[in-house]
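Single chain ahead, written as structure tokens, the form predicted on its own.
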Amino acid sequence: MAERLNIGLFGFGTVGRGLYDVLEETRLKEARIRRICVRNLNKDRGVDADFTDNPDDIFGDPAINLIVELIDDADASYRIVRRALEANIPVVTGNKKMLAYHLRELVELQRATGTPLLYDASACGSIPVIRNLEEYYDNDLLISVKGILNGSSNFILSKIFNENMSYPDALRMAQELGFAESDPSLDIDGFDSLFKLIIITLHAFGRYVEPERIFVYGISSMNDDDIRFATEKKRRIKLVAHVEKLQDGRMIMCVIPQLISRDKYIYSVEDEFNGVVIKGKFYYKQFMFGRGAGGYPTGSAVLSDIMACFYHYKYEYKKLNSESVPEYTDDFVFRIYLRYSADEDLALFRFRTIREKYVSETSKYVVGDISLHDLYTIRDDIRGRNLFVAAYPEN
């Protein structure tokens, strides 16, 4: 690497103009930005900067040795990405969508130019998890990840359970603070956590496993009637993903609401705040927590993977080529909360075991035990419809 990385930044929006301040707060000589492509030309960015719409402009540059892709449409990033990897031109990106997709052809594309792909800022925002999961966890001894993954819908559920707030009211609060979009479906159906816990299980256990064949569900259908079941329990609803790795090696994956006890590490993250349980054999539980979204925290990430490429620093995904890499199994049994208004609805879970039921003139709910594979075959059938799922931990 050059002894001065001069980047070429595609994007401008929250998490561009957050890296771009950052970049001149710590006025740092290792690093600068010396173009940024940006769809509109016309719009006034406030900064004095050498900006462009056309691509070629940073890739036919000579003088650009680093390609940073901070846009939110994932098949614009897929093709900057690729394009930047196939001309041995070193990337750092922070588009999850994109990754969840295409990492592992990325990842051989990676090992055939020997090009670093650096993309820390993905997942979790100021949290390092990656990288640790990649350096600090290369062994055997993991057991699994867990956590809320997500800021936008965390901060929405802090405001229902901590201020009394119903769930409308505190969409549009997160609107209004810009911690969720005007469509906000990607953060509360589960979607945005999906795409981060697939990056972190690749470099947690060696394998990919593609977004189609996981269970994800979120927290847009939930109601007055479960926020009161979970206060009765003395239990907080968040929204969890989740790899584990089995008994018998096997490894299972979801994203779901959680009715979460006190005496858990994840029920206290609150607002836009991200939290990470990795637990493993001999050290049990570490818990790491921090900022998950937002132009600065997220800005400050990939500002750390600019200065790892300086310092010649990639990935090496060396739990791939391990001979105990985990098979993606949904054959797992767990307990479950539905709240329900139809009885065509309940029809719909095949439950093992139900272990509790209520039903009034306002309210129907029950406690069983189902299979994460019977909850993946009714995905489908179950959005949009008056219900809500949540799993239910036994303690």
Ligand SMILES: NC(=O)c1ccc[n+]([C@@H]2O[C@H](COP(=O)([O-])OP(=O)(O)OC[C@H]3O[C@@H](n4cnc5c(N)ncnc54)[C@H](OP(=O)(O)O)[C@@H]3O)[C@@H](O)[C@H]2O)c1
Second form
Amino acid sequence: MAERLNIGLFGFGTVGRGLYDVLEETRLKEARIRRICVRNLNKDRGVDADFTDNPDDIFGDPAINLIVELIDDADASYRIVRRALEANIPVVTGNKKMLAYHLRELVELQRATGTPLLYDASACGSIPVIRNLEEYYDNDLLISVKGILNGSSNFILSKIFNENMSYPDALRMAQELGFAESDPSLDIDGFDSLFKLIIITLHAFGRYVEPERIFVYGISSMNDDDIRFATEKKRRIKLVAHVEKLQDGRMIMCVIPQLISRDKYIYSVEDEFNGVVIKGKFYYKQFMFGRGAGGYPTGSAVLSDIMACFYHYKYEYKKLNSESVPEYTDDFVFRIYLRYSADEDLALFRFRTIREKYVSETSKYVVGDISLHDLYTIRDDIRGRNLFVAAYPEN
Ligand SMILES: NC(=O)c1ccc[n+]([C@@H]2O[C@H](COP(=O)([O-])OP(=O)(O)OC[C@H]3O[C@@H](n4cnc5c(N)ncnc54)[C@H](OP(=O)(O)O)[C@@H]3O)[C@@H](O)[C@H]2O)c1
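Let's compare: the form predicted on its own is above, so bring in the form predicted together with the ligand.
Shown next: the complete complex, the earlier chain at its head.
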């Protein structure tokens, strides 16, 4: 790497601007932004920088020796990252959606070109979870990674549970504060958490699983009955992403709201914060906590990747080649809470056991055991219906 990194930056939104300000304030001599490519050149950016709307102005500039890609368009992000790697220019990205769909081939491309792609900022904002999983946690000892990976939905849930705020007001506030993605359904329907889970799983267990294969369900249909149920049980609803290696060596993954009891670390993760619990065979549990979204926290994580590039750091993906890469399975039974309205909706769920059933004129719910596979099978049917599902683990 050269004496100084001359950055070609794509995107000047929440995170791009955050990175710009963090770099201005830290005044690092190792890195500076040379040119910024945006979509709309007519927007007033309020800073004295060299803007363009033509990617060729970045790729054609021989002085640029690092690409930092912070745009909200996953297809364009993929084209930029591929082009950078093929041109042997190291690249840093924050785009989890792009990574979740293309990680397998991007790992191969890094190997073929010998050029690094870093993306710690993509998984949990300011929490350095990827590099820790990559460097510190040994595959055989690691049992699970579980956490609140989406700051925006957690912010909304905190406002609802702690301040009795309405759902639309809480969502609007999350957007105004820059925590929500440009498309908020990515946050509240669980897809943002899913994308991060896929990235985390690759670094935790060496297995890449396509997004379409994983059960994902969010908080958009949660209502007052669900909040009341959780509160009566002294629990809180949190949107949890979860990967776990089972005793038979296989691995489950899912994103689902969970009724979390007070004794769990993630019970107290509030607002836009993220929390990740890493469980191992001998060290038991470790907890990482920090800001998972927002321009400055994410900008600072991007800066950390930039400096890692300066010092020639690369992900080695050691676990991909290990002999014990777990197979993905959804053959796993767990306890859920289901609030429903129509009996035909209840009939969609193939419960193995019903543990509790409540029916009144105004609300109906069931607590029972169901397999992840059966939930996955009905994933498209249950969206948009007047029902809500949450995992309800026994203590
Ligand atoms: N927001 C967060 O807290 C957060 C946290 C972690 C990761 N991320 C990830 O970081 C990335 C950026 O997020 P953000 O919240 O900063 O998005 P944002 O505020 O919506 O900004 C997006 C930026 O990308 C630019 N852009 C879009 N398409 C482009 C293209 N084809 N070529 C050049 N520029 C293009 C836009 O240009 P104009 O300004 O001209 O419209 C805008 O400056 C996303 O991948 C997101 O998932 C965000």
